[in-house]
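So this first bit is one chain, no partners, the form predicted on its own, shown in structure tokens.
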Amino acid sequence: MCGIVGYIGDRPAAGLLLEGLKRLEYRGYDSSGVALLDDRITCYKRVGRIANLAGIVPHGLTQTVGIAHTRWATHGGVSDANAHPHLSRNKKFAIVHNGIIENYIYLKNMLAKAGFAFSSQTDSEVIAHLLEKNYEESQTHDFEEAFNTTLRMLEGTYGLVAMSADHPDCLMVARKGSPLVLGIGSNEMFVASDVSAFLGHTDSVVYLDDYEIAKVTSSSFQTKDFRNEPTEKAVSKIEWQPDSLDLNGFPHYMLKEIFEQPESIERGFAGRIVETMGTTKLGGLNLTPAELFNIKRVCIIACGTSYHAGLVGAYIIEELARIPTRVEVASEYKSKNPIIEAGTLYFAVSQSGETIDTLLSMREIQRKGGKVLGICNVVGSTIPRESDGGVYVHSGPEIAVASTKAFTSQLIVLTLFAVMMARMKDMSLNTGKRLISDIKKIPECIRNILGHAAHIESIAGKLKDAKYFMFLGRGISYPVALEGALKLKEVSYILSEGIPAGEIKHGPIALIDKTTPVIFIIPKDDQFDKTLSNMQEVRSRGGIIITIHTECPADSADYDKLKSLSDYMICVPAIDPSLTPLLTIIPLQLLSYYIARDRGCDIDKPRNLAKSVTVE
């Protein structure tokens, strides 16, 4: 949440900062601002999207140092005054901040007694005033010293960048619980909360760790920990290309990312399949075959869409590998005193690798002696760096707030893990080969579904005015129902619920009338006939039935039953039942997109949401 960009170099900073903010807008888009530095600090702030800010920043500005921010509001409403950057009383210090200062009320009262007046309702403004106070009270008038003194007074979390009019040759940076990365250019340096902010300007990056401070000049950086001890940092290379951030002719990133899934899934299993042995290999797990064989239980920790991927993964791991698997909501898990069990392997699943609840859960598990592996998309993010091993899903950049390709990429990795574990236990070679064959077919199956997007678009046009949707599935299709409902509510703001189909008689059926679209995920598996019975129950109450079903002959009894009960039918290719979620989710993503589009919603930036939840 919230996007931070900083620049110091020999090029005009304003355009680079605005470009970076546009690329980070998915992290927050309530308001934004830019502060530029020469012999003084000039600040521009505006409520709304980055385009509003760009409209008030004059052309031709020559300052070569600046910081910028796009906000997702926490403390204080959405207003120009509450937008970052925040300035000190004497206008000589400016800061941008992502996180929450938990003791800001105490600090604010202390500063008010010292004569400081506040122009915002944010917790962040206290940092700017503390910088001024600590700087003026110091013997040396040293910016770095004042910055360090200020950090010692803050309780909470922060990704923080500060600049000083008296010290225009550097930026001060600190991280505690909120991601920051340095971009190393030629006689220029970038600071950002995400590498996408400076993609195309440099591919050399340094990821800051928690409790780390950096002093950044145009030609160098120095890092220290909070004890003022120097730290050694490795320079990494960014894998993503600048054109991966382009829309490439699509009207929205969400639709582009839905259509990218055949390629992202191919990247997810590339080099990880051992076809002749009917198994898979996952480099980076840091576990010996004996350690893998002795795993007694699996626990998956995640939030949101990643949680739903974990739920599907649990079904697959238990079905194929016969290993008991549970899935925990990270925001709840981190708040309790978890029992860490010997013989349990823990997975932290996060697209960004920065999800704060998942990260804190991982740290708690590790503190108690558990082994945690990460399943993440963003290379170099915190969870992969702090975990005990793991797997990158290689989805490529995901810009739309509503996650689509990350879900299927996470799911393909969990499936590969399940096959690997199953082959170590009691899955036969022939069964393994058959599963591997079906896994390799998935990208082409998804291309087939995408080729019929117009059919799904036409159904969306007929359902766009509904007030409530019910998504139903059994077994492995239940988490797909949860994810389908989440996608629809995220982008269209329609009340939507994912419910186990067998549970509708226990209350939810009371909500169904002739205006209620009910979406059944009904692949041909051992739950097919029971789900058909649930469809009959909905039909008798007048609900509008949409079926997502696997391909079957048009003259078959199964097809006749589906057709007789359905108002609309969406077919996906037939595949092994354990792999069907990778296909049945695609029509639900498309349906959500087209309904939101037809309702005129802001699809890539839904109200009140941000892409990466990095604050509690």
Ligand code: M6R
Second form
Amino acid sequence: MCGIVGYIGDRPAAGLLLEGLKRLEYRGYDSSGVALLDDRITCYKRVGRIANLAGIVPHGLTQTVGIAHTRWATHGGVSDANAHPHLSRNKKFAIVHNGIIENYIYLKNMLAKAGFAFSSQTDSEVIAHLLEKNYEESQTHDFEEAFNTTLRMLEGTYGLVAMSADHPDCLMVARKGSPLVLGIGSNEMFVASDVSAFLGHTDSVVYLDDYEIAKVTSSSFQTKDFRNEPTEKAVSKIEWQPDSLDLNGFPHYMLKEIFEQPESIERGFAGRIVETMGTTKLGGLNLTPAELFNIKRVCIIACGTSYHAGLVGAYIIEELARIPTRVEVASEYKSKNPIIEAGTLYFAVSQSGETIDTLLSMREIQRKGGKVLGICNVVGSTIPRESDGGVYVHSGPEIAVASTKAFTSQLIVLTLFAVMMARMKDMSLNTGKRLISDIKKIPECIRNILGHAAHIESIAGKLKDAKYFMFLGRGISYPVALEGALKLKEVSYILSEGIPAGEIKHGPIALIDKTTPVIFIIPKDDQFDKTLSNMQEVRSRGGIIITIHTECPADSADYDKLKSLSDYMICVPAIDPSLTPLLTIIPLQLLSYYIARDRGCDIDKPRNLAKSVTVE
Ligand code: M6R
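Would you mind giving the form predicted in complex with the named molecule, to go alongside the form predicted on its own above?
Every component of the complex follows; first up is the chain already shown.
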């Protein structure tokens, strides 16, 4: 939450900072600001989108040092005053901050007694005033020393960048709980919450760790830990191409990312299939075959869409590999003093790799001696760096706040894991080969579904004014129902619920009348007939039935049954039942997108949300 960009170099900073903010806007978009430094600090801030800020920053500014921020409000409402950067009383220090300063009330009272007046309601502003106070009170007037003293007074979490009018040759940077990465250019340096901010300007990056401080000049950086000991940093190369952040002709990132799924899924399994053995290999797990063989249970921890991917993954792992698997919502898991069992393999699943609840759960498991593997998309993010091994899903940058391609990439990786484990246990070579062959067909199957987007668009047009949607599925299709409901509610603001189809008669059926769209996810599997009965029940109450079903011949009895009970039908190609979520989710993503578009919603940046949730 919140995006930070800093620049120090030989080019005018304002345009680079605004470009970086635009790329980080998905992290928060309540307000934004930029502070530029020459012999003094000039600051511009605006409520709303980066475009509003860009409208007030004059063209032709020549300062070559600056910091910028896009905000997702925590402490203090959405206002120009609460936007970052925050300046110290004498306007000689400016800071941008991502995180929460937990002792800010104490610090604010202390500073107020010392004569500092506050111009915002944020927790972050105390940092700027503390910098001034510590600097003025020190004998040496050393920016770095004042920065270190200030850090020692802060309790809470931060990704923090500060600059000083008296020391225009450096930026001071600190990380504790909120990600920061340095971009190493030639005669220029970037600091940002993630690499997308400076993609296209440099591909050399240094990921800061928690409890690390960096002093960054235009040509160098020095890092040390909070005990003042220098730290060794490796320079990594970014894989993402700068044009992967473009819309490439699509009106929204969400639609672009839905349409990217054939390729993103292919990247997820590329190089990980051993065809002749009917199995898969996941090199990053850092586990020997014997260690894998001895896994007794799996536990998957995640939030939101990644949690839903985990739920589908659990079905697949249990079904194929017969390993008991449970899935935990990270925000709950970390607060319940979890029991960590020997023989359990833990997975932290996260697109961003920064979700704080998932990260804290992972640390708690590790603290208790458990082994946690990451399944993440963003390379170099905190979860993969702190995990005991893991697998990147290689979706490429996901910009839309609503997660789509990351979900299917996470599913493919969990499926590869399930196949690998199953083949180590009692799955036959032939079954393994058949599954692998179906996995390889998925990109083409998705292309086929995307080819029928116009049909889904027309259904969306008919349903867009509904007040409430119910999503129903059984077995492996139940988490698909949950994910379909989450997608619709977050982008269209329509109340939507995912419910196990067999549960409706225990209460939810009371909600159904002739205005209620009820979406059934009903692939041809061992739940098909029971789900048909639930369709009957909904039909009898007048609900509008939309079925997502797998292909069956138009003259078959199954087709007749589906048709007689459906108002709208959306067909996906037939595939192995354990792989159907990879296909049935696609129409639901498209339906959500088109409904939100027809309702005029801000699809890529839904209200109140942020892409990367780094506060508890
Ligand atoms: O980056 P993560 O996968 O850890 O994020 C988890 C959730 O915040 C995320 O999936 C969220 O639910 C999305 N907005 C859903 O589209």
